[in-house]
Structure formats: C-alpha cells, structure tokens
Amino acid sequence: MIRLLIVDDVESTREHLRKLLGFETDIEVCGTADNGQAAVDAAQKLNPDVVLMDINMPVMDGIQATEKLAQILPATPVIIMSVQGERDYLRRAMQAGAREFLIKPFSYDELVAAVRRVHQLEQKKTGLVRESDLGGAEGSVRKERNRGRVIVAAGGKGGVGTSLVSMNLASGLRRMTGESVILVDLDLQFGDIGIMLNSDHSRTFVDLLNQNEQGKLLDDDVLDEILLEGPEGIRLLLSPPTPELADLVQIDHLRSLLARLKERFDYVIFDTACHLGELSLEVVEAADHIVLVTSASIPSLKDTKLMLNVLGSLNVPDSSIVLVLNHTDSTTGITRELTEKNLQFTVAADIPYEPRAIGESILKATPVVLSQEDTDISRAYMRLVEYVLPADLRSVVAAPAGNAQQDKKKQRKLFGK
C-alpha cells in the first residue's frame, strides 16, 4: 500500500481527494491537513509514503512545508498541485525538493499515475543495490572503454534541421553498430525530440534533477526509470514540458549528468538549442564530434559562420567539427562547393531536401534511416553515422556497393547485442 496525505485548504478537494483515491487498491490515504504547518505535524506523526501538497494555504504554504519535509522525512517524496497561473511558485516548490507536480485541473489517471510513479523513484532510490559500479557484463566492457563517446548536434541557426539530424544519427548508430545510445534533448525551453517521436513527457530532465541530491551520480536503475524507450532501442532523456522549468537545470547538475552517461552509454548525443549558453559550451567542451548543421540559405550560412568562428575561439579542433549542409536543393542554387568555398571548411555530409519523406517520417514519428531506408536522404544521414563512427570501426562497417543488405546482416553479426 502507498500511504498518501492529502495537503489543501479546502475541505471539499480533500474529500473529492480521498473518495476517488478510495477506488485504489494499492493507495491508503492514511490523513489530511489544511495548511503548511498542520501539514508537517502529520507527516512526523503517520510517516506516509507520498504528500500531496497545495501551494497556496494559510499559515505556512507549501513550498515552505515542502523545505521543511525535504529536511525532516527526506525519503517522503511530495507532489505539488498548482493552478495555470502560479508557474513560478511552481519552480520554486521544485527547488524546494517537490518531486512532482500536477496542473490544476489535473484528471484522475494523471494523479493516480504520479502518487505511483514517484512513490516507485523512491523506493528504487532507496532500496536499491547494485551489483557492481557500472553493472554486469556491460559495465565491465565500458570500465576498458573508459567513457562513451559525445556527438553534440548545433545549429547556429533555428530551423536548419538539427533535432531530425540527432534523432537519424541516434537511430543510425545504434542500427548500424548495436551498440547503446541515447538522445539528450538539451533544448530545455523549447525541445521538439518528444513531439517529433511522440514520447510521453511524463518523464523529463525535472524528474531526473529531482533524483539527483547534491550532485551524486544516479543508480542505474533508478536512471532507467527516467529515460524513455526510443525507436530502435535508443534512450531518450526529453527537455522540460513547460520553458520556465528549464531554469532548474544548473551546470553541476549537466556535469554530474554527463559523467553519469558517459559511463552507462557508448554514444550520448545531445541535440542543443540555437545560441551557445552555458549549458550548450559545456557539453561542446566535453564533445568528441560537434555535428554542426547549416541549411542552405544565405541567413544560415552567415550564423555557420559566425558559430566556426567561436568554436575557433574555444580552441576547439576542425577535425572535431562535423559539417552538415542539411535542406539542399538545386533550385536554391546553394551548392556544397559553394558552401565550402564560403566557409572554408570541408562539408562532411550534405542532406538532400525530401519534404515527403520528412513529413511521413514526422507524422509516423519514426526516423527515415528506419522507416524509409531505401531514399537518398536516408542513405545520406548513414554516411553521417559512418563518419562520426571510431576509425577503427569506420573501415569495417563501410557499405560496399551493390550489397547494402549483406553488409547491413554483416554488421549485425558483427556489432549486434
């Protein structure tokens, strides 16, 4: 049984609360309190599993209840209720230590689904023993590797493309060597991973900073209860679901992350935002490839420009930088030489413009290296994956002509797990 106090003011919500939770079998609603303080006296008498907080009350509200909590019953995780309008109440009840929120007017399934997701993190994060630092077979062939390989995808322009580069490089590595993966929306206020795969946002980088206590890297277990199932086996860690959430991400929390998944992953890939913040330089700091995608128009050759420029400023290396020329289309008269000749810098893919197959591979929500494998932007996004690849697996898993699906069963039967 999860034993649940119910916290609010009105009266009337607490019973609604406590007569549709009565349905479950596996949920106790064992008190309730009508305000902050009446709220922390509960919890220190019935030591429930999982509070389920208001925000606004009387004598002391619930993020200062939350803080107390966090201090005094650090094993009882909290969920805030919020209306529309309190968002920035919100956030600060997260940093609070809330590990939850819901939404006023939130529907039952969405309650239900919380009391029970929070109260599983929980018990995983407490309970938990592994087996060793890394876990099993796996971890021990990543201890002689070392550290999984970083591909960071930029753009320094919006609108080029770069989330359907990441998600078709993600999906491409893991096809092509079998290898683990995943995809790290790291446009926290405006990502577009989730949607264009059409994951379920009910776990986000806010339920991982909530797991996350003063810089501790994550169990692997509790790490999985976080990431998603993406198309062909990959992980997927999604971007806050609203923008102002994304303040909550600190660059010690990006650190400890990054170490974290450098160790469980053999290539973290991280699809970024269109300016180069903080969090953006971090992980182009730590990358071993930056894919960087230009479309070919004159206003997103001009930003290329401008973010080659910085990236020299960063001392990071050319042979680090991976060019991609994304959207080319003979009618725009934007050629890959031209390109070149205007950058000074080697193109290393270019990806033709097939808005039927995008558009069906966005509405199918799956990747064109697996869903349309036969097109040219298909086989064009595999020579990507093929040049961001070790040199010491490039030469072996290099296609040759006329025999694509022996060479594909070849590398399975090379690379597959």
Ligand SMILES: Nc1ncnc2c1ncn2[C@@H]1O[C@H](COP(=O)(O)OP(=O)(O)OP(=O)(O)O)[C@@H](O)[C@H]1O
Second form
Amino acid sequence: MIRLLIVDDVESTREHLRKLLGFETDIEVCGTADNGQAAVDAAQKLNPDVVLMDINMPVMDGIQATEKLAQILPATPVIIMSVQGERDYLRRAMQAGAREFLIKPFSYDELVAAVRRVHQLEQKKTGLVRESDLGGAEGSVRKERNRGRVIVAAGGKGGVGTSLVSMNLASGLRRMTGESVILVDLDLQFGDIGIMLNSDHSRTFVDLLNQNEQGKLLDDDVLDEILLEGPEGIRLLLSPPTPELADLVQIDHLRSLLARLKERFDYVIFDTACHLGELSLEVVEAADHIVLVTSASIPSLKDTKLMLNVLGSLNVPDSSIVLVLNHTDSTTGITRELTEKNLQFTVAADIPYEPRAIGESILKATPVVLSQEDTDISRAYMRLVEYVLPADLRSVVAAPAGNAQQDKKKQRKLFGK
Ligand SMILES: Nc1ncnc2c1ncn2[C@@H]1O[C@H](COP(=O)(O)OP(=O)(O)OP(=O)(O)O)[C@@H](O)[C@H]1O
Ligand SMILES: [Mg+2]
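Moving on from the form predicted on its own, kindly provide the form predicted in complex with the ligand as a structure.
Now the full complex is given, and it begins with the chain already shown.
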C-alpha cells in the first residue's frame, strides 16, 4: 500500500483527488492538508510514503514545504503539481528536492503512474541503504556527507538517563534519516543496552577481541557476524557479558574499531559510563557531538558542571556539546531556566519525567521514539535527534541555540566563575 498525503488549498481539488485515488487498490490517501505548514505537520505525524503537493498556497507555499520535508523526512518523496508556464517555480521546486512534477491539467493515469514511480524509486534507494549497512559494493552510494558522524552520550553522574538517551537517539536518527546507525555500548562493565533492548547477548565486544591479531581485526564478515540487529534496523555492539571482562578492551582495540565503524556507518553512537576513563576520553575526542545528560538534581548539576569543565579543558567546542536536561524525578523543582543559569549553558532538550512511558518502553524493549511516538517524551527525544544531524539536514526549528550565545556563555564560564 502506498500511503499518500494530498496537499492543496482548494478543498474541491483535495476531495476530487481523494475520491479518484480511492479506486486504486495499492494507493491509500492517509491524509490531506491545505497549506505547506499543515503539510509538514501532517507528514511528521503520518509519515506518508509519498506527498502530492500544490505550489501556490497560503501560510507556507509548496516549495518551502518541499524543502522542509526534504530535510526532516528525506525518505518521503514529493510530487509537485503546478500549472504550465510556472517554469521558475519548477526549477525552484526541483532545487527544493521535489522528485516529480505534474503539470496541470494532468490525466488521472499520469497521476497514478507518478505516485507509483516515485514510490518504487524510493524503495529501491532504501534497499541500497540497507545493503550499504552491510558494507556491500553499494556502500559507495552512501552519501559522503554523513560518513562516520560520531556521537557520544555521556552523563556526569550514573542513572541520569544516558542509556535511554543513546537508544532513542540511535533509533530516532535511523527513523528520521533512513541512514545507517550503530549503537556501541561503551559502558563496558555495567552496560544496559543489551538488556534494555532485549538483545540475545550472544555476541559482544569480547568476540571482537577474540578476532584481534596485532590490532588488525575487523574483517568485514567478522564485524557483520558480531554486530547484532537492533530496533528499526540499527546495529548494536554490546558490552562484555560480565564486568571483569571489561579490562580486556584496550585503547588500541577501540581505536581500530572506531576507524572501521566510521567507514561503515553514517552515525556511530557511543553510550558511555559516567566514569571518565581512557576509553571514553578517546571517543569524546573523536566526537562530532557530545550529548551531555544531566538530571534535574543538585548532585547531577554539580557533576555536569565538572564535566563541562573537563570538556572545556580538552578543547571540545561548546557548539558540539548538546546539553540534555532529563527529569528522572518529578519532585526536585529544578527547571530548565535554573539549570541554564547554574551551568551557564543552553539546554538543547528538556526530557519530561514520564515513568509510565519509560517503564513500558523497557518492558517491551522498544525505544519510545519507535513505539510511543505520540508522547511528549518521544517528541523531546526526537528534538534531540535534530541537533546531531549535519547542518544541511537540520530543520530551522531545531537550529542549535546559537554558538555565539554559547561561546559568550563559555567566556563567562571561564572568566566569570
Ligand atoms: N525521562 C524519564 N522519566 C522517567 N524515568 C526516567 C527518565 N529517564 C530515565 N528514567 C529512569 O532512570 C533509569 C536510568 O536510566 P538509564 O539507564 O538510561 O540511565 P544511565 O544514566 O544510563 O544509568 P547508568 O549510570 O546505570 O548507566 C531508567 O531505568 C528509568 O527508570
Ligand atoms: Mg547507562
């Protein structure tokens, strides 16, 4: 079934199209919208396979909406409908990322054929992405832009929600971009990713070490064997099954692993333990983004402040730190404003306290961004996803709080303490 979103400001056109397409057995109109903004909102909610978009509409026109959709739902192709003579519009729509054009008046057959064509093409592309996950020859079609973006989730303190952030970030990134994602559990002694995702734990870091000869492990086939399948098609590398095995993992192993994973995956996400050891510092230094999680409590704020200082002394730019305030308790009264004032740092995302949603997610071993999309907590995690996308994929809404502002704050932090 191809799920189609129809966007046109004329109600009779929308209804006419909806009725006509109702006769097709392989096409289902999953929603309609009467302007570009409504289309973006509806698409985020409905996740349609194809969007059929008019150009001239109030509030936000079809070109702007296409541009936004290309950023936030790159796997949802847009077909633009326009009247003849709108050549300039067509060119702009093409630049905005539209996949097909239907020149009004178009025939019904042309419409149906266009919907099927863009959908088929998209499916083929997705197939290629999947194969590229496995490092096949098609791996080269993967976009260079994102290759090996490294994201490290860290908390100044234990139990602040770092692992839940990592899992939701990994799954949300995969869902939003369709690109390849690996989640590595670098909490080598007490990693929770395996249990939280109900993985079989049959293959872990230790298996990787067994393959290692003079630092030259990581043959493609071996790696594929050891990386488990996680939700939404992400891959997982789990921590060793028992804590005493953690010491077996040495810095050289991690270095060669990181290099291989960066070649193979678009996003490499590390969940870390709160302890700042040699291994976590290694990935912190390689990271494009550090997602620093603090809970809304005084001890956690204190430790987060220390972490920010450590990151500062490692010359990690403020602009690559994404500060997350996670409410693991409903009673502390510590707000976003208070946190920002205390840490002199902008909070990128504020995760609400939702024990029921989290409890259900852990019970079902499915991150909330995949199973409870319609909750505030899922939306908060998804906002976080946008902060770690490459700049050209970020939607305007999620543009970071502003480096200038953060750099100013950093100066204050360094000199005004
Ligand atoms: N937003 C939230 N709302 C409600 N409960 C939460 C929330 N975030 C985290 N929790 C609770 O906190 C617990 C710890 O979360 P998580 O394992 O992600 O933290 P962590 O920082 O990785 O801990 P550790 O230091 O043990 O690795 C969860 O099991 C859950 O019960
Ligand atoms: Mg953890």
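Model, not experiment: these values are computed from the prediction. Residue numbers count along the first chain shown, from 1. Under this definition, the rigid core comprises the largest set of C-alpha atoms superposing within 1.5 Å between the forms.
- Positional change of Asp252 between these two forms stays under 2 Å at the C-alpha, relative to the superposed core.
- The Cα shift for Gly161 between these two forms, taken after rigid core superposition, is smaller than 2 angstroms.
- Once the rigid core is overlaid between these two forms, Thr76 counts among the residues whose Cα shifts by 2 Å or more.
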